[in-house]
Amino acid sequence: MHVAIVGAGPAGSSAATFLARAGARVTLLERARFPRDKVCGDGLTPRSVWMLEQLGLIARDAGPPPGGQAITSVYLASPGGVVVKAPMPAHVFGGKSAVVPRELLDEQLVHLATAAGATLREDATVEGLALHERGVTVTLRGGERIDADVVLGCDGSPSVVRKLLGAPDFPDEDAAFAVRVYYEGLSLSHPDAYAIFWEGELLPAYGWIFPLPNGRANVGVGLRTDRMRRAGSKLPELLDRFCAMPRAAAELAGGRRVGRVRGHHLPFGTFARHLVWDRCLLLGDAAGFINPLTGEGIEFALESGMLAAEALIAAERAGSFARAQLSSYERRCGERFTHAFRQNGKLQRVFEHPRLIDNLMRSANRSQRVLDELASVLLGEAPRIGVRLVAAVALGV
């Protein structure tokens, strides 16, 4: 079986290396050289780490990514000045998380997936895809042709791929847009947590502050698109009024931006359809697995690259690469995630209201079930909404 992937983030380089180990013929085709940069938060959820652990980019019981920042502890601060402090919750896959550069991370995976056998193909900008009866012919900038059993579209948003095969766009209401920039010089009060700020003025807009190693921090704000259209927002602008907001200014003193503000499109697993075609599967970005709430992919590109993997070595055995064959891997994804991310595109109203966000906040700060759930919930692992959430948003109790 000859694979051919069209992209090398996380979902490519995940199921680069689960195929190669699997005896599978891989190229991995990369349009750019790395290292290279990745718009992303840079957060590492506990299931992130997970996946990293068997992958064996790490192992169990070690630190984070090499040029990662630990992170054990979540900082929630909502609009009226509730602080939520509070562990990770060691229930979701073992509370470890990190933060890690993408320009690290990414380069870490792809060399992970051609020490496992994976070609790696840099440079490589895909134009073209024909679909027959042998396979996939895949046209390159350039006019050279690589002939595949399969394809597996890995390239992010906006995917060539998926736009190949006449997928249809994401709805504004299913994306989001979001901008980070970073900082060196750092104090930060809380080192070692993700700290997410709800700010009356910028709603429905949310800010971070993501610390990573020797006082620096990935810094961003993220924005649903049909929001950001009808107000006809511009998110550095938004970026700039958050960092001078006094509990984000606290935070940022003393510090100073390295590099340009950067913003990248985030398509919402609300959306996470047409995954599957014959010989082709889409992943990660590309088939919009992003979590509503807080823009999280990583964890759910690096998964679906091992259930892309799984469903390709299911299909070669049973001798067909059709779509009716491969249609486990969307059964698996939607056991696995999209549920929840359905669930959280719901939740999205309650992060709009000042009120609802307080009364949350309140709420977790008197209750380790309600603390639970909500992080179960932020982290796309609930798998229904118990009604002590809905209670604790409604009446903050």
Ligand SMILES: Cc1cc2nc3c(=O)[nH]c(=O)nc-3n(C[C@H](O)[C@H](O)[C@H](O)COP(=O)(O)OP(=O)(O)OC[C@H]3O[C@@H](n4cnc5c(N)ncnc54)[C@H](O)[C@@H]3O)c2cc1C
Given for the second form:
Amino acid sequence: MHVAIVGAGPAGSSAATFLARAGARVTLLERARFPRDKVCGDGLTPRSVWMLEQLGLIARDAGPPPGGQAITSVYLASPGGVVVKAPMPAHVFGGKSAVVPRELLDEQLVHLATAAGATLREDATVEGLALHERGVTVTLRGGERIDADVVLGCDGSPSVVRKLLGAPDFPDEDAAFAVRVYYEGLSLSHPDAYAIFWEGELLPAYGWIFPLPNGRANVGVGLRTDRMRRAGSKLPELLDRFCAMPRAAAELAGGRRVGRVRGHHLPFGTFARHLVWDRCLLLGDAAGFINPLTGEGIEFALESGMLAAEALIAAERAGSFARAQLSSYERRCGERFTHAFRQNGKLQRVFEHPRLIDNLMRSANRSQRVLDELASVLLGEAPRIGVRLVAAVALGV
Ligand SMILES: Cc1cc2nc3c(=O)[nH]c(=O)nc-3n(C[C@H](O)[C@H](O)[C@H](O)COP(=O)(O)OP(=O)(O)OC[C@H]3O[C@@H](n4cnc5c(N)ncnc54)[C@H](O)[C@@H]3O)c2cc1C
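Please supply the corresponding structure for the form predicted in complex with the ligand (the preceding block corresponds to the form predicted on its own).
Now the complete complex, all chains and molecules, led by this one.
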């Protein structure tokens, strides 16, 4: 089986690694050259770390990937000044977490794929795609054509493969926009915690400070696209305002910005459908596998790579790459994460209201169960005590 993979981010490199290890011929087509940057918060949730272990990038008892900062807790600050510090819950995929700049992480992942036997083509921008009865043809900028049995759309957001397939765009209420910038020279008060800040004046946007080794940090703000348009907000300005607010300013004091503010679109998993065609699957951000509550997507990109590889290996054995055969991929993604996306999408509303966030944080400080639940939901898991109960806690009933 020859698989053409468009995009060598976490989704593409993960699929390429699993497929090449299973003996498939894999051509990984990437428009950039490594090392390349990717706009991100760089946060690896426990589920991401668990996937890096499945891939063999890190050993089970090892620390974070090279260049990364181990994270042991989540620090939350509400609009009314309620502060919560929750340890990383061990029941969430072993509870190991880290922040690793994507420039470093993605290069390590792509090396894993080539070491497994995948062929990486850099400076290879895909512009055309034709699905036939007997295979697929991918056309690169410049006109070169590559024939394969199957194609995987792992080209992030916006995805050219998704567009060429005619799949619908993500509506504004199922997408967000976020910007980030790096700082150096910091002395953070929580250098091993994800710090998330809800500031009344910035809501429904929220801000983050994710620590990196040697006094550096990834600092950003994010907001749902429809809210951004309604408020006419400009995210770089919101980021400046966030950084000047007392709590963030205290953390960032003495530090300086490195590089420029960069932003990117985040398509949400609440709209994650249209994943499978004859001889073609969409993975990662191209499919919309981003948690609508937290903006995390690396773990789902990595895991969709594993699930796509499993589906293709089964399809090859069955002798068919037709949609009906490949639909096991859609089902597995549904079981593993699209259900959680819908649940967490409903919870988004709680995190837009200052009073509800304050109530939730107060309850978390009173109850270990709520604290545990809050941490795991903010790490991308579906609420175990149910959306209604979380909402009731936030309402203070
Ligand atoms: C500001 C911001 C903060 C975020 N913070 C976090 C976080 O802290 N934790 C987290 O888990 N997630 C976070 N995310 C989401 C995360 O970045 C994505 O979910 C993740 O990168 C998806 O991986 P992917 O492999 O699907 O796509 P990508 O990482 O986007 O990779 C796609 C690849 O395809 C290539 N490509 C694109 N088009 C073509 C083409 N036509 N031909 C060939 N190659 C092509 C690109 O160059 C790229 O290398 C954040 C996103 C943003 C925007």
